[in-house]
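So this first bit is one chain, no partners, the form predicted alone, shown in structure tokens.
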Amino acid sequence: MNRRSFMGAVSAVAVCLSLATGASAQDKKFTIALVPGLTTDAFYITMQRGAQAAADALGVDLVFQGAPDFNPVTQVPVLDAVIARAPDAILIAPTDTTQLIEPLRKAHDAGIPVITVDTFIGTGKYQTGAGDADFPLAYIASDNVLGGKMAARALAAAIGGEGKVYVSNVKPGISTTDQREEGFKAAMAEEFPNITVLETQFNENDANKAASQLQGVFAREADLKGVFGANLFSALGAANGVQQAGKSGAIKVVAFDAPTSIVDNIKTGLVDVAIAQHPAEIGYFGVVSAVAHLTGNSIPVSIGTGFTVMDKTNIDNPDVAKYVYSD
């Protein structure tokens, strides 16, 4: 199932007309950095592929340069050697909401136009004029509070509606995961009364932590029926965890994200439902904004990308299975 904004789809239109008009104005070659939140994940490669044909397709030159984890003290090393080479514009998957913002000053102060991708510094409100973190042009992301309640609503269809589940999570201050946790609960108190949402556990990414807390959760509450993993490691840890515990389809599991490992797990039964983003049209929204800009156009404060619900019943569709991320 595809679900996609209707702002979100209105505002990556608005872009491409205003492009349209512009782009015709360019007299030199700009350049382009695109700094992900890091290098090895699936997700930031698809967005890198996405950019690179919008890249490919309006002549521009796309940098992409970032950490090989998802840290702010890896990342704002990488984001000084990248201001320093002085592109045109940089486009940011930030890895925390407020250690990020005075590296990003930097640029700002520097003349250099940013837009933040995926995740965002602040509240993710910007050009408001209010606050020390609204001066990024423009967020580029799917919508994670959404993304969150899909979730919900999955998990809470995969186990009848009742029961006890728990959120399996990163660490608090990363915009994406903070706010499908925040989805996630706020659908379950809104829609299914029947089921308690237990303390949410932080795993610092590591997915043996994750799987290790599941089966701790599962020692206190026997009667367990559900985890949503707010990422990847996440989810995997946590099916991990099941699978130990020997409840492998007792337990039911919903993963944010798919990389291509996501069609065996879901087709093995280790995860039953998974939330993919469109990180290619991020990637290429976010360069379409990036030029756009540079040849005098406004463009949208918010673009939102679609979702796609992946599980048993459709991972072999094409029109699902194309939105598994390249790796």
Second form
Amino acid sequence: MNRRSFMGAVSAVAVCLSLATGASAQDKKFTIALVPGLTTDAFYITMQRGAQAAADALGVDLVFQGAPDFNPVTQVPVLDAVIARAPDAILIAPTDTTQLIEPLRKAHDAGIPVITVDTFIGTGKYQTGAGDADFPLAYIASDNVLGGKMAARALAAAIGGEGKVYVSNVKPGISTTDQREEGFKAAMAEEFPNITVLETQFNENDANKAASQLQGVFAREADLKGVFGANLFSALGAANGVQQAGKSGAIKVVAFDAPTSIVDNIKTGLVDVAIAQHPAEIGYFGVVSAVAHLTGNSIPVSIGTGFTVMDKTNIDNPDVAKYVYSD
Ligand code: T6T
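And the form predicted together with ligand T6T, for comparison with the form predicted alone?
Okay, now the whole complex, with that chain kicking things off.
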């Protein structure tokens, strides 16, 4: 969907919502809070852009409030402050599957509808009547298991189907990156018997750490063939590590996420493939879903957004380049 049709879709949804409720969405000006995983990440900045487009079309006040790092310890106080402002709905990317359950229950208990975007709490299966984390109304995100499988296939192709690779990942307990690693390992085990997946390196979302880990793994495994960076900072750091080791183009890099820095690395040959998510669509559907709920409509409990696979052969195509994240 190009930018014009994306905006057109938002306006069309706004009209549909007005018709469905028999009233203009302007009758009450809703305030919707979007709490990202962290504020300075191009992925969430792009999500905010999509959310703002929907908010503008629907006459909603969007509040974007988050923490400076991807960590429940810093996200929970931000969430508490957001709940204290009593928005009409909260969209949030919870930074941990378990540690955000009780903090989010406070919002639910205060009557504030919760929708999780990008990441989930509990199992991500909401509105089932089972478990302690099914209270969010909806989960809007990429299919991260599938994304991990796509990354495995891309890396396998890049290294010719054999050799040693590893996953550069953030830390356990984050639904998205856990699922990407799960999908990656499942596809490697099922489809590529000649590839050995070494132990995962966890970098705490610190690209510098991911870069030194790459060099550490390479020092131990001189025949290292490739690395899968399971999110923006993991991928960027792993790519930097490959460059610092003087192995650009020799150790293959598949990146999850598509900020401009990764795209630049595709152009130089340092990164082979980037799996771009569609964060603007996640933000857009988040706001639309919240408004639909607030105006008395039912909403899907789960909405999946897609991927765009970027490499040297297609990165200059405008239909691909439009999915590069906003910085
Ligand atoms: O990969 C995205 C997001 O999907 C993930 O949950 C956390 O990391 C990113 O924000 C990229 O840094």
